[in-house]
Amino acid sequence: MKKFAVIGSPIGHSLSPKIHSLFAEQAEIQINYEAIEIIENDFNSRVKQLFEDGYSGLNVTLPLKEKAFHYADMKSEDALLATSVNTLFIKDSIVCGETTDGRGLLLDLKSKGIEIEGLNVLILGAGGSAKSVIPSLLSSNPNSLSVVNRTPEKAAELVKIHKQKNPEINQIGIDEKIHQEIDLVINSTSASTLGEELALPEGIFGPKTTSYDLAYSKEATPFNLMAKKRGVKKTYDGLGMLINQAALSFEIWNKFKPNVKGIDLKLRS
């Protein structure tokens, strides 16, 4: 029986074991998939041990995605662009790193009728989650992609990485006023979930804005509740992205493409 795990800290809340067990049922295979807590300082030694113990693949969540990027001997083009890895596996004795986050986000947005091409998109945050999805968003030809972060230097650094090939990416300061209609606001921060105050630029939400929170919960996330109070009618959380990125990882490991339809309902019930 193949062994897999999702690693991160904290990890007890993870839905990945349930998602992958549902995919395994579809594929009619038996797998063992665990959630294993690993802190940053122990990453290299623990991951090495897991592969030595026969694990076929690892999903990587916060705060370990950049650690996984540096650990992988061979990285996909997506991973290199994102400087982030959420999927590790061994191929021909080489540790391979892939990121399925960005493609998972695009697949979920598409399932909700949201095509990025031509939209004005704003992403809150400039950490690992933002880094993992920005390349995929840019590849979909938005009209603009604005990055807002409470530490402006981090946003500037992220914009600089992509600006030469993607002039549509820009930085907006928290104290600035937004003068264009934002079609899609993506929250990649954990501030509202952690109960921290989230400072936002003036004019971030308009009558046609859609809110998408990369965090997920059975109830509306704090960020989406805030968006609704400011008049946003369409709000989504990141459960669909989680399911789609998991399906892409499962396909890499098991050469089987799961059907994601209805998985969210099973997880929310």
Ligand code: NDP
Second form
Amino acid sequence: MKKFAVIGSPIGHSLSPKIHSLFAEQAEIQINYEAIEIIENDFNSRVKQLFEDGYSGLNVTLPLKEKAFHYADMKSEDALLATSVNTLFIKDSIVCGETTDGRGLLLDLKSKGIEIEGLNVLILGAGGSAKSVIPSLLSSNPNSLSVVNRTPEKAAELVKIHKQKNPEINQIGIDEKIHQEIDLVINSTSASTLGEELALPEGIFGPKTTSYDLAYSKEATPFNLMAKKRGVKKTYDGLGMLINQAALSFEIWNKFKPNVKGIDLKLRS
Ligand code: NDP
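To test you: the structure above is the form predicted alone. What is the structure of the form predicted together with the named molecule?
The complete assembly is shown below, putting the previous chain first.
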């Protein structure tokens, strides 16, 4: 039986084992998919051991995606653009690294009828997940992509990486007032996970704004509740992105494209 795992810290509440077992049922294959706690300092030795122990693929989550990027001998184009890896596997004795986060987000947005092309998009946060999804958002030709972060230097760094090829990316300060109507606000901060307040620029939500929170929960997330209070009608959380990025990993490893429809309902029940 093929063995897979999601690695990270903390990892106890990961939904990935459940998602991959639902995909394996669809593919009519038997897999063993575990959640394994690994801390940053142990990354190289533990991952080496897992592959030596016969694991066919690893999903990588917080806080190890950058470590995985450096560990992989061969990186996909998406991974190179994002400088992040969430999927590791061995091909022809070479450790390969891929990121499926950005495409996972785009697929989920598309399933909700949201096409990025021509939209004014604003992303809150400039951490690991922002870094992974920004290249995919830019490749979909938004009219503008604004990055807002509590620590402005980090947003500036991200904007600088992409500005030359994508002049539509820009930075907005947390205490600035937004004058342009934002079509889509993506929350990629960990404020709600940490139970902290999230400061926002004035005028971020307009009557036509949609909000998408990368965080997810059974109930509405704190960010989406706040967006609703400010008049936002369409709010989504990141469960669909999680499912879609998992499906892309599953397809790489097992050459089977899972049907993601209805998986969210099974996970939320
Ligand atoms: P990081 O730790 O890499 O980045 C966190 C970001 O949040 C930073 O920009 C940080 O700002 C900002 N932040 C944290 N606290 C606050 C606060 N109180 N006010 C304002 N900004 C704050 O985390 P990730 O990017 O990896 O993950 C972020 C979220 O995305 C998590 O909730 C995670 O679960 C979710 N996620 C969901 C995925 C999915 O598939 N749905 C995939 C990946 C992540 P600063 O730079 O100032 O510290």
